[in-house]
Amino acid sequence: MKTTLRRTADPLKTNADLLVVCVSDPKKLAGPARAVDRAFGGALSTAAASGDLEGGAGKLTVFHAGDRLRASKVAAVGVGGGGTEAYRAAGRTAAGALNGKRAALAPPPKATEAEVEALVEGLGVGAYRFQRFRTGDDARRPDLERAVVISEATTRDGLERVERTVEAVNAARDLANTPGNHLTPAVLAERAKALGAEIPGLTVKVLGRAQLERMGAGALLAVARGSAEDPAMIVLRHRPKGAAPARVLGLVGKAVTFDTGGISIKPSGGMEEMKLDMAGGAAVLEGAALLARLQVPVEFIAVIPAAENMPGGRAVKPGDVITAMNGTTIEVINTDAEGRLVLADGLAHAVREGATHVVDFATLTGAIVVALGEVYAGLFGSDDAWTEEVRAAGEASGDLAWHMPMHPDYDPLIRSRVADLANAAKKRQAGPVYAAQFLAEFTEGVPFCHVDIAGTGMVDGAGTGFGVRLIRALGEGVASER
């Protein structure tokens, strides 16, 4: 989606397949909504009086323009009392009414810069469709190509930032939605290399099986043992001029490109959705690339451990003991608790390479879905100040994360009788907390956050791109402290 800024254009004379106007109070239409109402002979007012036009956030009423406007249709969307989330929801909802390549957005004059940009972002994310494997009529539906933004509240630079963000979120969704036979660790690594070749200053290194063996990445290698596909550890670095020297942001993303559960195999129902078990890795890859593309002055190292978890003849077995990169021994109680194993080596590598503040993103536990559903990710942190930074970045970006507990009294759950740690507890207690406590063991005491996106990163069998916007906001926050 490309954007065009027209500060003083007349919405009624703007060519578009869909014109989007915002409604706060349907009984007091204002700005572009009022102008459309007049052009339609009071149709919006009539709809408001009958209850067909509502002002609640994300509420939608569609009007066909005929020859009264240059646009084919008008989407009147509610924004409630305002705020970025209301405008973001309005954009997403309006996208559902678009069946064409061009949209025009006419927010009210009182909308702030952040609200206007949230409306544009919502439209771009809401218009996303994954059509790579479709044929016939479904494949011929046009994609949104351009959005004309009629507002004096935003700038060209601001809209370009939104464009890039929408591209990154939707690219992460593409990766997550791609079937496992088309997106292996090697294919994910090729995507990373392509980004490195495209974005100035972004370096990409892919560590293969032989290098991982020399590094002692026994946890990642163990997960990959049952698969014919080789594992990879994808490492991205960016050291822009002017970056704050005191803090190096570490981003780690779980990328299990398909998860059968291994020997502890999952039930067959819904297993096809396990192509999405690399949604955290996709978010870190595209979110890190977005920071570099926008030239945010923050130094980062992004580590994406990638593997398939398959029940082959060489697969790791329950009861096996493996050794992670930092020398910690792990008893494998459940081979379907593989995400924390790949993350263990990813976290250890990020810290070893100089990350001073680390956050990981992972579709890790079903229990977090039970606890928080699909609205908030679970946020766990070892350092209060760093955890608050991550939480605030989530609030600012719309990738919401709810602070969950960590406490030394949970440590007995992660101890093994035969090794240093166990990857699953025998007690069915505090599953997401257990996972976070386990991961903290591989961070060498640096400020650490774990974001469990099992509920927010994959909704209704599709990737959401959750985490990309949070990473952008977090990087910008760290950069602002220079």
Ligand code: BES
Contents of the next structure:
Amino acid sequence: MKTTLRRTADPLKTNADLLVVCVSDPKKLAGPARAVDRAFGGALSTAAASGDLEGGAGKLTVFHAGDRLRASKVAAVGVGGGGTEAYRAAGRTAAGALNGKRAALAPPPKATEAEVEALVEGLGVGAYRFQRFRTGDDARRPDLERAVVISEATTRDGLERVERTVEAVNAARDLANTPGNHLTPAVLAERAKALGAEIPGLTVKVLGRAQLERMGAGALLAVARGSAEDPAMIVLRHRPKGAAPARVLGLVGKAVTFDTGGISIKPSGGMEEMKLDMAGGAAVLEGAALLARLQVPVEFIAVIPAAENMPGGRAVKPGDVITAMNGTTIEVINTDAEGRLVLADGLAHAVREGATHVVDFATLTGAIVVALGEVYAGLFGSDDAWTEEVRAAGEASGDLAWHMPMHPDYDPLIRSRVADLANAAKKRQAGPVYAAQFLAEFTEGVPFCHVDIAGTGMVDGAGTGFGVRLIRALGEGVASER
Ligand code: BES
Ligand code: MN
Ligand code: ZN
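Next up, can you give the form predicted together with this ligand of this protein, since the form predicted alone came first?
What follows is the entire complex, opening with the chain shown before.
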């Protein structure tokens, strides 16, 4: 999606497949909504009076324009009492009415810069479709190519940041949605290298099997044992001049490119969704690249441990004891609790390489979906100030995360009879907390957060790009504290 900024233009005379106008109070149409109402002979007011046109955030009413406008259709979208979340929702629903390449957005004159940008962002992510594997013109719908933004509240620079953000979110979704046979650890590593080649100041290194063996990354290697695909640890770095030297942001993302469960195999129903088990890694990859692309002055190290979890003659078995990169021994009770294993080595690597504050994103537990659904991710933290920073970045960006507890009294759940730790608890309780406590063992005491995105990162079998916007907001926050 490319945007064009028109500070002043007549929405009625703007060419588009869809003109988007915002409604806060349907009884008092204002700005472009009022102008459209007049051009339509009062059709919007009539719809409002009958209750068909509503002002609640994200409510959508579509009018076909005939020859009254230069646009073919009008989407009147509710923005309720305003705020970025409402405008983002409005953009997202408006995209549902789009059936062409070109949109025009006419927010009300009172909308703030942040609200206008949220509307554009919502439209861009709402218009996303995954069509890579559809053949034939009938099967494909046109992608949104251009959005004309009629507003005095935003700037060209601001809109460009929105464009880059939308691209990053949608790129993370493309990676997540790509099936396991097309997205292996090696393919993910290629994407990382391509981003490194394209973005100044972003360096990318891929550690392959031989290096992982030399480093003793026994947890990541154990997960990959059953697969014919080689694992990889993808490492991105950004060291901009003028970044605050005090903090190095560590971003870690789980990238299990397919999770069968391994020997502790999953039931077959719905297993295809486990192609999305690299959504955390995709968000970290695209989110980190976005920080570098936008030249946010924050130093970061991003680590994406990637592997495929398969059963096989060489696969890790329940009861096996493995040694993680930091020397901790782990009894593998359940081979389906593989995310915490790949993250153990990813987190240890990020800390070893100098991260002072770490956050990981992972589709880690089915239980977080039961607890929080698709709205809030689960947020766990070892340090209150850092956890609050991550939570606030989520709230500001629209990637919501709810602070869940950690406590030493949960530790008995992660004890093993034979090794330092067990990767699954014998008691069926507090699964997401237990996973977070396990991960904390690999962070050497640096402020650590874990974001469980099993619910928010995948909705109805598709990737959402959750995490990309949180990472951008978090990086900007850390950068602003110089
Ligand atoms: N990738 C899954 C978690 C998951 C489940 C994500 C459903 C999205 C939707 C993870 O590797 C897993 O299998 N977790 C187990 C952990 C258990 C064995 C301790 C789970 O949640 O059942
Ligand atoms: Mn699993
Ligand atoms: Zn998994």
